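We begin with a single chain expressed as structure tokens, specifically the form predicted alone.
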Amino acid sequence: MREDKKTIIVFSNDMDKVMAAFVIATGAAAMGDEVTMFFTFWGLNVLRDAKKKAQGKSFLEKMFGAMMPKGVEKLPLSKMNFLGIGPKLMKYMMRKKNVMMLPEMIKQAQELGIKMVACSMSMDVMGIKKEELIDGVEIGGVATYLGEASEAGVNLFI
């Protein structure tokens, strides 16, 4: 086990709870740890990029496609979504307190090294393809997590 090597598992697409994964991923990897971020089901959301699309779905994947939110602009609240007005409100507040927004967390993360890694089981489940994540993005699955926290002194779930 390394006292300097960090995991986690971003399980929910619910933008605070991602941007709590990604504040602390961030801040341990400012510290000199290095992190895994591994990303499943519903966290699989958080790296779709809006301007992809992945050729050869089924009509049930373009469909599961279509019900979940793609990419960190459309992801909701956990807490007093409202609608989709909740988060506007939030990314405002974020704003105006020169909180770093979710895109650029993102960005900060890959730049610090995190390593970020989706799960290939849920992929194939929820008609996620590849070409649709953001750059950067290693696939893999639960052996590779398990191979990462196995080394890793902390490992959280969010």
Contents of the next structure:
Amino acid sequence: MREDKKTIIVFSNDMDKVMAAFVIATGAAAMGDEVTMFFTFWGLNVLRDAKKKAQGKSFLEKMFGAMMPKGVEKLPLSKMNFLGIGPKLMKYMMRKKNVMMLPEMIKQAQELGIKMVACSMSMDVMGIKKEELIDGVEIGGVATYLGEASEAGVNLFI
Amino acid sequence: MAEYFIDAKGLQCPGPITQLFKQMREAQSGDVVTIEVTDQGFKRDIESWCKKTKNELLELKEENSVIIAKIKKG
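Show the other one: the form predicted together with its partner chain, since we just had the form predicted alone.
Following is the full complex, with the preceding chain placed first.
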């Protein structure tokens, strides 16, 4: 086991939870740790690029895609979502208090060398294609996660 | 031996430590970095950060709600 390694599973696409995941991840990277984030199921929506499109999707895959938040700007809150008013309020407060917004946090995470891995199985199930994910994301499976997790000193599931 | 200054006032967690980390990556061993922060969590954070990254905390003080830390690169 190496104490200078951390892994985080991002299962949720709730904005508040995703923020927590990125604060911990960038914090760990700034402590000199090697960090890998695994995005699975709803967490994949964090990695969807709002500007990108994929060809050759089936009807059900398109429907799935349309029903889920497309990218980091569209994430709901786990509490007090109020049909999208909650996240707007939260973003307003964040801006006012000078808290880093999620898009910047993701950019910062990539700058700090945090590895982001999308789960291939859940991508398949939810009809999300590699071409619609943000740049710099790798694709991996459970063995990738377990391989890294068994080396890491801290493993979180968010 | 060089000296650096980071103004991280107004930045929230984890802004100050990521700024410090980036600066430290460029600094040489023995260089001193001074950082000014208004995030009150930083006082404890900087101690853990220095211990973990094996850098030396030379000075930690607070003036008018601004936390000023001086760190020597290990």
